[in-house]
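Starting off, we have a lone chain in the form predicted alone, written out as structure tokens.
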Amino acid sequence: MSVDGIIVAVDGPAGSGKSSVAREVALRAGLKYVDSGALYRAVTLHTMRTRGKVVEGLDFSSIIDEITLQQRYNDDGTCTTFLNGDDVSEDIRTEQIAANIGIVSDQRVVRDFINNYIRSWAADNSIIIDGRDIGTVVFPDATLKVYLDASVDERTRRRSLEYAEKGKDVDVNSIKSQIILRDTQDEDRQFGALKKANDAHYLDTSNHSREEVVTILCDMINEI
């Protein structure tokens, strides 16, 4: 399989498994994995650290002027996220970040800032990238587009398990409410709203294991 110069866009709601699937596909298909969500989380982290809290009306133009982002592609298919040279891969995986990322990711200036990074990385690599508007906004001409979905209950189970495996206390009802709210917010975003591209392959992962979904995507890439 040749992977020269291809872009695989994986979109879907929070907890649909797109990140874990994309990482594994990257490893098996010889692609570089770009974690777009981690980039927005990094900007959120910087905002919380330097401004105290995330609120509407912040000058995000000045905030992004203070930020340099980088992702390192690892041999295990993952990527490490750096904020101003510091590895923040673990620091950005908290419920506090998740609760505040919405305002940050709604900002057009932030989206343009991050999209420019992503597009520059794609110019030099064959990539797989997940998000909510990758196939519609960031890479409308992506080589392959896939929209992963799953039921709210299944996504809640997955997110709860993810936190528990990291030793974090979890409130299942809180996580479910957060996912439902996030779905509504993401679908109503003014910029980069969550939606399926017309030419994207739709895949409901509720009753599929991660291995099954990875195999399906790898087969799709093989057919390019």
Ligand code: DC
Contents of the next structure:
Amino acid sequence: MSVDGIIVAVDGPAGSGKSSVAREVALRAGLKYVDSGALYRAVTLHTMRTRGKVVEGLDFSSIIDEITLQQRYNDDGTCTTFLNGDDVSEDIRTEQIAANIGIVSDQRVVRDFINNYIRSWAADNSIIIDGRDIGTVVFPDATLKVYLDASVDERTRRRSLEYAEKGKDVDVNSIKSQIILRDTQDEDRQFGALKKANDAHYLDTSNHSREEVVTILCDMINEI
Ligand code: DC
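Moving on from the form predicted alone, please list the structure of the form predicted in complex with 2'-deoxycytidine-5'-monophosphate.
Now the full complex is given, and it begins with the chain already shown.
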């Protein structure tokens, strides 16, 4: 396997395990991990901080003009997200951000802004990147495309566990509603909707451990 100049696109719905799988695969396969959702979260955070509320009709062109985004890949497989130079990696992982991200992610100007950043970052690196539209819009010519899926109940269970491990309050019913809402928003989006690319490998992870999914992806990468 040569990892020079390769792009592995991992798409799928919220809570399907994309980021934890992609991080581990990055470590094992010698790729850099890019978390595209974190960039949408950072734009949402900035909008909430500076405009108070995220509502339709905000001037998102001005909002992105105020923003510099950056991601740094770390040796432990994680990536750190910077908003105007500040590390916001923790601040963006809240249910409040998740509840407000739909409108931000619907904006064409925001999507173009983030996609330009990702493409320029990828130009000099071999990456594994997770998101919703990576294999369809951002990198339609990606070396390998994978679509990870899981049932709503399983995704709720994983998200709840993730929050509990971080010591956050867990309301399983509200996490489940949030996941269902986000599925609808992500699938119905006019630009960059969540969709399996025709040439993506589909993998339902409901009955697979993370380790099993990581192994499946590493095997695919070895065959490139
Ligand atoms: O992967 P995540 O849950 O952190 O993503 C948060 C939101 O960001 C997701 O619900 C929709 C948006 N997003 C997007 O529109 N396109 C991407 N490529 C990645 C995320």
